[in-house]
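Next up: just one chain, as structure tokens, the form predicted on its own.
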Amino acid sequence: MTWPKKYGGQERSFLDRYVVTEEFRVANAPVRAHFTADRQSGPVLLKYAADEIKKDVLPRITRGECCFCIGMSEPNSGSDLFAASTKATKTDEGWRVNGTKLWTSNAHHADYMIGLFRTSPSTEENHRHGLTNFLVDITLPGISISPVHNMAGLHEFNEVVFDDCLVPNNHVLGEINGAWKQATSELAYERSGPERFLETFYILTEMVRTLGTEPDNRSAEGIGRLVAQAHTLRRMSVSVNGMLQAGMEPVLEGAIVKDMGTVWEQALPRKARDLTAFTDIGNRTNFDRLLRYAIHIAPKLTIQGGTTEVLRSIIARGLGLR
């Protein structure tokens, strides 16, 4: 919605996009396949890709013809992106990539990856130095993808292994060895949207339906607290999207929204279970079904997009506390 019309976008505001995203999330709409490309990969390409890449790839994203995944986490680095060791080596033909990315969501369906690779060693003065972003065609020779099933038995995550994979020169995104600035900018898009506190919101709405129009005092108070908290998170998230609309890069503010939002949505299923445990209510079959699923997926919410511990380090650094 926010992209230039010449690439198939609508040149609408980030706040317009926010409203649509919120409605998708509350309705639990099936938008996951294309969401990464829309939310963060496309904006990275708009800012850093070569013109021929923009003209080729961006219109295909807007037409729904290609999907993206993000290659950041690795087996020995996780959310510590600056410890990434998957290596891209310059050759006469392009860049040879060797290493492994892990927990790569949707890689088995993706057409492209925005990959964070090491192109030089870090330095004592700057441990963030030496990382470069690449646009990677996931169908290139030398890439293998293996499923990683989660505790709910679902295949969302993947291990992606690069074995002497050749990436073309014009697929470098932005400054060589300076991708840490781009990565933090990208994460501001990823961490600040309504999806960071609405992923289990269906539990709250189904609980309200199940408890009916006359809940007891304990249930009514619990619902009131949860709704007030959701409203506060929404105001924070809208504010960050207003900053994006103004051309700012709210890395710190996005980290705060993601930290507070995912902690809240992770705790929501447990709070809903407690509020309904001793309440005499009617048919709760659908509520119990949704509750079981939400409890299964809740542990991942404070990990995906950056762990709570990493986010709080970013917040502390932004406040001058470390």
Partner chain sequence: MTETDDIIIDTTARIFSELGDPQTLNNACDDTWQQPLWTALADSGLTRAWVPEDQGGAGAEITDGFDILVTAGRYAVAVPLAETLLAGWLLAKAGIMMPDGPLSVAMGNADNPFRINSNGSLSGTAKVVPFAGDVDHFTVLTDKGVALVKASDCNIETGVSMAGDAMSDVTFDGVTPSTVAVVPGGFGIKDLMLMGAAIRSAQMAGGLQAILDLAVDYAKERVAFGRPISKFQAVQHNLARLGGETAVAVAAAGSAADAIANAEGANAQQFDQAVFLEVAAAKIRTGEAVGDGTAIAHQTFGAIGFTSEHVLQRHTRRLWAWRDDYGSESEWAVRLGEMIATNGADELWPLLASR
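Can you now output the form predicted together with its partner chain? The one shown was the form predicted on its own.
Only a single chain is listed, so you will not see partners or other molecules.
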């Protein structure tokens, strides 16, 4: 929605996009496959890709014809992204990639990956040096994808193994060895969006339905507190997006929204379980099904895209403590 018209975008504001994202989340719309490209990969390409690649790939994203996945984490590199060891070696034909990416959501549906690969060793002075972002066509020879089933029994993430995969030279995104410099503003988008507190919102709606129109004090208080918290998170999230729209880089604020939003959406199913403990079982079969699912997925909410601990360390840095 926000991208330049020449690449198929509509040049609308980030707040317009915010509203649409929010409605998708609340309606539990099945948009996830395209969301990665819209939120993260597209903006990275816009900023760092060669023009011929932008002209080729971006319009296909906007037409909904191609999906992206993110290849950052590895078996031995999660929170510490800069420990990534999947290697890209420069050759005459292009870059040869070898190694394993893990937890790659939707790799099995994706057309492209934006992969973070090691192009030189880190240095004594800069632990973060030596990594480069690449655009990778996931259909290239030398890439094999195998499913990793999550604890809810679903196939969301994958292991992606690179075995002498050849990535063309013009697929380098940004500065070689300098991927660490590219993070800031994209991360603020990634962290402050409505998906960072609305993941389990349907539980709140259905809990209100289950508790009925005349709740007792305990139930009413529970609803009231949760609604107050949801409303405040939303106001914060909207305001961070307003700051982004104004061209600022609210790194601290984005981290706060994600920390508080994910902790909240994670606790919501547990609180809803407590509050509905005394309601008539006959009224709640659908609710129980949803609740069971939400409790299953709750653990991931404070891990994916940067753990609570990592976020708090970022906030602490923002407060001048580190």
